[in-house]
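Here's a solo chain for you in structure tokens, the form predicted alone.
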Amino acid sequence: MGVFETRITKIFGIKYPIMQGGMGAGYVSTAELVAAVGNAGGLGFMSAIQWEHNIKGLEDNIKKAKDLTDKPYGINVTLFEEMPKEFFYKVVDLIAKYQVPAVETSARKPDPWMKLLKQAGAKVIHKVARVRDGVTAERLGADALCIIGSEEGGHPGAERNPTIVVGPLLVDLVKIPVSIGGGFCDGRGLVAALALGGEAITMGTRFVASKECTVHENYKQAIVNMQYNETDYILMSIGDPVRCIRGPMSQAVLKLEFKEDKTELIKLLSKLKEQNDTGNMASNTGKLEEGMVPAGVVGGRIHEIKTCKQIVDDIMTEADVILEKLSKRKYWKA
């Protein structure tokens, strides 16, 4: 078995260790992102609550999808409690109907979407930030699981733990395979994670600045012009913290956070949940002062938009070449 042949690679049907975690913040992980991973050898994920309230959107992506691609894609679901449970039972419907073959589930217990997900005919990798969740979702019948460290943009999880602590510990103690997320953008990042017992590596941010990604080109030059310490941790005050990329909108936040009164803070989360009900995130209008476009650390090392063939083909061809100066045991500099 080649080293970059793995459990995930063959659970998924995919050619290389490599994957684009669902992102919705925003018409982010469309059918065009995702079918370009799969041409590209990786598997990508789209995000069905990008279409919570327009369940057809996501039905024509699917449909777009498998036109653009005869490779494995998948849809993540992400299970946040405030949305309703109908909602989560139309998307299990159309991954039946349509035999989409993977999918990437997050934020809370997978349980009881787990059976019918099955039932549906998809195999499913569980993401978690909390090494217990993992663990817990083992049990409960994930094919995979994936686990992201702080470092990452979206939602990393409350605890601040960074992607090589958690990694190992997660890989550790569950039988299936795990693929490692938060920080990765590279060959070395591929290797790294291979190292550390992980099976595959989960990225975002780095396929935000793609050209197949249809965000706005503003949010993909703000990727590439960031420095690695101009991210926000904001909304922990709330449990639900989100790394973005630091500007107006994520600083005000930040401030309302530290007043005991929290009656300011909720109008503008409220304003920020409207630009998403109506489909105007900042993600995709471009105007990044008036929201918050998520991004991980990692932003600080990406300095090119390119297709996504480009950045899996970059990051094998780099993995290659470090695996072989590693196996003559010499000092070198990546």
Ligand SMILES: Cc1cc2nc3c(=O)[nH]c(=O)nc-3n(C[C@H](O)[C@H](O)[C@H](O)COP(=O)(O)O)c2cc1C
Contents of the next structure:
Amino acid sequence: MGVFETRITKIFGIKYPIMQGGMGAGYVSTAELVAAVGNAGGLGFMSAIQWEHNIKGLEDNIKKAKDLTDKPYGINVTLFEEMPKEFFYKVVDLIAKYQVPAVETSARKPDPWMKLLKQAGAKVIHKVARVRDGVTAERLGADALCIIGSEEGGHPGAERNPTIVVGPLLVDLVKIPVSIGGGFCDGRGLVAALALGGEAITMGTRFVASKECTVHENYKQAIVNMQYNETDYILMSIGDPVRCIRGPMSQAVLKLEFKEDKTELIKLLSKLKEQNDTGNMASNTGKLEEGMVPAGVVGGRIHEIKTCKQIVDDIMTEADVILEKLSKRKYWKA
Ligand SMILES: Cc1cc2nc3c(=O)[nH]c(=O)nc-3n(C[C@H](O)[C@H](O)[C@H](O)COP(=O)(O)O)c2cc1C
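Having looked at the form predicted alone, could you now put up the form predicted together with this ligand?
Everything in the complex follows now, all chains and molecules, and the chain you saw is the first one.
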């Protein structure tokens, strides 16, 4: 078994230990991206919540992914508490109907969903930010886990811990394999994750800045242009923080969220919700100043929009070179 063949590549039937986590801030991880990641040898998850108000959109995307690739593909089911359970039942039905091979759950204890998804025939990886939530998901029957540090774009969890600490902590506590996410974009990251005991890396931000991602070009360019210290960690005050590129909207939220009077904050959040409900998120309109655009700290290390195949190939080539240099035990410089 080669060093890049892990229990995760085996369980999900993929060539490389590289996963593209579900991304649901507008239409971000759609069939096009997921199929391109699959064709490149990784595993991509389209985010079901993008189609909360249009379940047919999810079904169409499943069909499209099946047309675009004969490789495994997946669906992310972000189990937001505020979303109606009926929606998640419909998602499970589609997963069963199309025999979707892989599912990434996140955001909440995956109970009773884990059982239903397994009955539907999918292999399930559950994503957590807190170590103890990973242990719970193993007990509930997950095939694999993903743990992310607060570096990640999206919802990095309220505990605010770094990837390099939570990754090995979870690896040591569970028997099932763990993918590590938050801050990865290259071969150095992949080798580091393997050294931490991870059996794959999960990336989001790197894949937003890919040719096949269906977000607006302004969003991809903003990732290419940003510095590592230009994200905001907002909505900590309501216990569900989001890491996004610093801009007028994130700064406005930050300013308002610690005020005692929440009227203005609620107004702003309703505006963002309306963008979401009407399919007009900044990720797709390109009006970045009017919305929230999630991205991780790693955006500061992404300098080029590439195809998914280039992204994956570059990671694998770089990881190979690093491992060879390390095995010779010589000092090396990347
Ligand atoms: C634009 C964007 C939207 C995201 N939306 C979700 C989501 O809806 N559900 C989820 O579980 N994770 C979401 N994530 C997290 C990713 O799946 C992945 O775990 C994360 O991006 C990995 O960290 P990185 O951004 O440092 O690569 C999102 C990330 C980004 C960048």
